[in-house]
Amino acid sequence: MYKYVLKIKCSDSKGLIYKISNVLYKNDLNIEKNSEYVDNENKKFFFRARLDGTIDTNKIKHELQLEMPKDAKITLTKKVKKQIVVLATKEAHCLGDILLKHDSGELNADILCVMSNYDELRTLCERFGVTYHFVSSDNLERTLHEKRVLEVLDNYNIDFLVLAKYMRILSEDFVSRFEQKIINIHHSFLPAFIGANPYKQAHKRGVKIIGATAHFVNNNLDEGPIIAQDVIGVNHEQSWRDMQKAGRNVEKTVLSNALDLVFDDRIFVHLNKTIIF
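With no structure shown yet, could you now provide this chain on its own, in the form predicted in complex with another copy of the chain?
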């Protein structure tokens, strides 16, 4: 099994693969798998390799830096479990799925705590021995509520924030503190049905397929880079509540698939899109 993930993003030029593989070969590193993609339109090169062996990461990074174009962003990270905080509101299905996978050792992450603006999910979390923070948003301005949330989060060293049906809109300021570190599950097939109650919107529009979208959160609501999507068929007999119920299985599966990709360092974000290796 691989121990390190090397990721490189730079402007494209001839011989990059040769130069990278040269450094790795000279250092006697075993490449378990490498992937690359060139965005020809924007002349950008993306590379990811899973490496095995004993590595002096600074040395490798330095040697690579010498060979790569000047704009190269190089990361070489040891494969360890990500440290995450899950934000939720009242719905249990996405959070419950994450807790179950965590419990079975299938989630490539440690759950530091769960934070919610309601107290409904406390029992569920405590059953799994996970710390629960209830930070009420009642009668609070968004800024003030977020301030209290941040006070809680400040106690943790967080790799990723997972919004498991967290039904609050985050401020620009909040989001900017966690760039490309917040993953949200939206209960529609984005960009269809942006905003409130997508199932009601879908029902009203009479679509024959509904879906869910996991994406990184940026400062435009529901418009961050998409990580994963999936859909199911619906028909005229289903009320919006039926659609909501049917959609829950899709929501949790899409979020789960997205988290697997994120936690395995398989994603680049570029121009509001994801490149997934």
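Having displayed the form predicted in complex with another copy of the chain, please output the structure of the form predicted on its own.
This part shows the chain on its own.
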């Protein structure tokens, strides 16, 4: 079973696979699996390998850096569970799915805590023995509310923030503190059906498919790099509540799939899209 994940992103040039393999071979490391991709339009090279062996990570990264183009970004991380905080509001379906997977050992992460701007989900979290923080947003200006949220987050060493139907728009300052570390899930109707009750709006328009999108959060609302998506068909016989129920099931699945990809270090962010191995 592999112990480390090596990821390299750099300008493309001849002989990169040979140079990488040579460094790993000289250090007696076994490549359990590797994947590579070249973006020919932008002349960028992406490489991911699962490694087994005894590793001096600083030494390996230094040797690789000497062989790679100057713009190379190299990460070599040990395969360990990610440390996450989940942010939620009132809807329980995505949070509940994450808690179940965490409880059964299916989630490659430790949930440090759950935080919400409402207190409705406390009992659910307590059933799973997960710490719950209620930070009310009532009558608070966004900057002050985010300040109180950050005061709580400062108590934890966080790899990722997961927005499990967290219905608050985050400020640029907040997002910049967790660049490419905030994962969001939303229905795929945006921007066609925005605001309150998008499923009811979609039902009135007679949509034929509904779906969900998981993405990294950036400073453009719901326009961050996409991690995972899925859709299902619907028809005229379904009420908007039927669509909402079906949509929530898709949201759970898409978010779960996205978290697996992120926590297994399978994603590169390039420009405003993802390369996934």
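What you are looking at is a predicted structure, and each value in this text was computed from that prediction instead of being measured. Residue numbers count along the first chain shown, from 1. Rigid core: the largest C-alpha set superposing within 1.5 Å between the two forms.
Colleague: Superposed on the rigid core, does the Cα of F46 end up 2 angstroms or more away between the two forms?
Modeller: False for F46: its C-alpha shift is below 2 Å.
Colleague: Superposing on the rigid core, is the CA of Q238 displaced by 2 Å or more between the two forms?
Modeller: It does shift by 2 Å or more.
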